[in-house]
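Below sits a lone chain in structure tokens, taken as the form predicted alone.
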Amino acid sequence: MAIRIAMLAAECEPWAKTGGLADVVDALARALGRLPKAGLGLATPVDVFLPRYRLVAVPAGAEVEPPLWIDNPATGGDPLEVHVLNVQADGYWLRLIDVPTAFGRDAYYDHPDDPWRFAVFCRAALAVMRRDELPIDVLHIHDWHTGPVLLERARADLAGDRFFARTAVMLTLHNLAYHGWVPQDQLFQLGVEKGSALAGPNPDGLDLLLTAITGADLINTVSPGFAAEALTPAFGMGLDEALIAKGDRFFGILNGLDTGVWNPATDAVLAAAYERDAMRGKAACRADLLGRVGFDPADTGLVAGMIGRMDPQKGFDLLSDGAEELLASGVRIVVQGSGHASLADPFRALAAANPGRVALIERFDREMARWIYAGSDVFLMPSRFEPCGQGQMIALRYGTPPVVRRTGGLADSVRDVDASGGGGTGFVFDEATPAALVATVLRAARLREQSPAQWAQLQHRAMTMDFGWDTGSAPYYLEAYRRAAVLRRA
């Protein structure tokens, strides 16, 4: 059956982005639009609802709908005026929810009234769908910010409102660490009264992510490996019991990679183009990177690159704690990232003490990231946990074997070269320790130095991996949408 999908998300590339959520929402919506129709796909292009943050630049030609009014969740009255701007994106419709009092601010998150802001967003998006008078088969929501959708559906059910009665809700969990906790004395921000059925069983407050998990018809996270880990206390972030209770309605779908955006054969930023069967340009990219960061391009020692948010999750401390041993073995290190000062400080000290051996790029720089992916010899992702990760997929695409810890999506997407009977694509280790990371990087360095032919074969296998949305993830999501619709209608 052909079905109609609407997504609600707090981020969507390129309009609003702080992390991988934005990439997934945009890439998945575009890929769904490219799937064959023939009665089996989507009835119409996906609608992606996104807050109109002050930082979002609206493209020229956006369609402005007549305003509508919604009840203010925090007061029950005091109607809020909502403007909707429609933008024709690449294969989907972006629908910007413009409520300046909620989103006309200088940052996306971390405001004391965030529960109210995203309750407004969800209520407004549902009001737009109702005005469209086209029933939605599946609402695809993402992370805690869209949890109020389940409150709104429950409120409609209690009121006997049947418009969304047959609308399934599918929740994608990108990050279990952020729950959207609302203390009891702040429940009014959601339009929820203390002690009411909507307030839930916890007398201390309401967990929006838990509410979404409990009420969703289907739930997925962004890799099969992390779905299994999330069922354990170590990785479930207090949600493992709720996820276990969902049974087979909770599962993992590995994220894809936009292979048009990430392609060394067409990447205009690179010093030279290259592809799987014509790798000469990669050497030019290596020399270009080393020149940019002040390293000697003639030095043949292994260059290890790492890019990411400086957060304890990502394992930057494992690299900084093991850096002296790596440097003593001839390895050079290029790090790009920003975040926790306690994680950046050791790299500043290392770079100051070893200016031709360690480089720290302490900012978000898209072009530098591409130079690192293409110019490094190996790419490091020693994450303590990783729901999916995209860096390892980009590195594989660019012929830069990843060094990863065996966790979540990293374990699903990288096969160890020594444990795969000659079919490996990178280097994998188990323990989240500096010693384990150092040993694995040095294992990569030995293979590269001692067996150039095997290294070239490894790069070739890495670039053969296909993580494209169209061939992998998007069809699985379409299958899940159909299942969610059937479950809800039953």
Second form
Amino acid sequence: MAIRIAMLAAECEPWAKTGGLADVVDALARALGRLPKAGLGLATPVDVFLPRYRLVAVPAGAEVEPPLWIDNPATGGDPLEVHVLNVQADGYWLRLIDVPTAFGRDAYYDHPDDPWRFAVFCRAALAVMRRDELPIDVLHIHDWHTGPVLLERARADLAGDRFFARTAVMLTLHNLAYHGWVPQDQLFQLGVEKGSALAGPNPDGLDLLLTAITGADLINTVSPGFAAEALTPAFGMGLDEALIAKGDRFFGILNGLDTGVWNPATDAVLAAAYERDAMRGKAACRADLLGRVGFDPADTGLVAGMIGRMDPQKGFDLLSDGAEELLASGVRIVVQGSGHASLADPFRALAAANPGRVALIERFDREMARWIYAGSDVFLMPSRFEPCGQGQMIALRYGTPPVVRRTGGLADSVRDVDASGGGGTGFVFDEATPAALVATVLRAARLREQSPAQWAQLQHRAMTMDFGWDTGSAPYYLEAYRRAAVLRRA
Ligand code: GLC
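Output block for the form predicted in complex with alpha-D-glucopyranose (GLC), input the form predicted alone:
Expanding to the full complex; the earlier chain stays at the top.
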């Protein structure tokens, strides 16, 4: 019998995105749709449920289902009307849950009623599945926003409602820093009474991510390295004990990279195409980037690129604190980031003081990101923690050796050129300090300047790495879905 999967997530590229979560949900759903049908027993296409935020651009061809009604989680009655829009995406069905009072706002997150909003989302998605009358074997949920799924399943189980009796929940952790904490006086948003079985053991409130971890049948995070780190107090963000308690039901699956979306041989925005065995175009991309950011293209010194959410996680401060020393050694810096403006302040000051040597692009700009990946000489990811990370994989594919901290998915995907007997793909350092980052960038600059042949080999090896979803991560997820289904039925 074929197994049927439904995903629930707060983000999915290209409809709603603030970070890597969106890319992974979309790429995984598409890859599952591409797996060979014969013998694998996966019913495809899979459904991906996503809130219809105000900013979601709904395609004209979307199929509109008749509305349905759910009880308002906050009151238990007071029915809410749910509209469902189905969009045929590339290899999967996107099912938009439209409840304007919850999602008809500009920002995706950070509203005081977020627990209620995501409780509505989860309850509505599950109501749609009931109406479909197609039993789901595995609900694949992502991060804290989808934690209310476990509350709904527990409610159904307590009420003797058999609908989800054979439905497993698999949880993927993309970020442990955001828990979805609901203080006791806000539990009503989830329809949970304090002191009840659903409220859990903490009298102060309910942690939606912890609730999801405790209740899920199977849990993974997005790299084996981070799975190991997450079991320690330093990285577990208060969830390490709960994850340890899951034993072998918690593990890592390294994210893939969408090698169709990210390919310097076909990337239409680049000044010139290039590939592993025909690298001439990369120089044109470098000259193009430098021209765009006002740097001298004739200067051969190292250009270091960095792209990311301006979040303390990403280590932008390590670069801004070490920038003067790098600049003094002839290194130039291109930074693109969006998010916390205060993390961008030092770069703004550096760019003003060093025109032509430091550039800051303070926005989320898809084209500029591609110019930076292709046109930089090295790509920096000095993250304090990194469940997987995507930038380093893109940089490898674009022949731009990454400089990364040895943590999580970065440690799993980049090998240091000096530490691997001539087989490395980038540069790895340990300490989360500006000095360690600076020393490593300068190590890269020296190799590039003194040994162009070795540098070319390094680029070649980097571009040989294959993180494709189809051959790696997606089959692992399929295996995990099967295991989750077996565990729930046992
Ligand atoms: C989060 C993590 C990042 C990971 C992404 C997708 O953004 O911080 O490391 O790559 O999720 O799984």
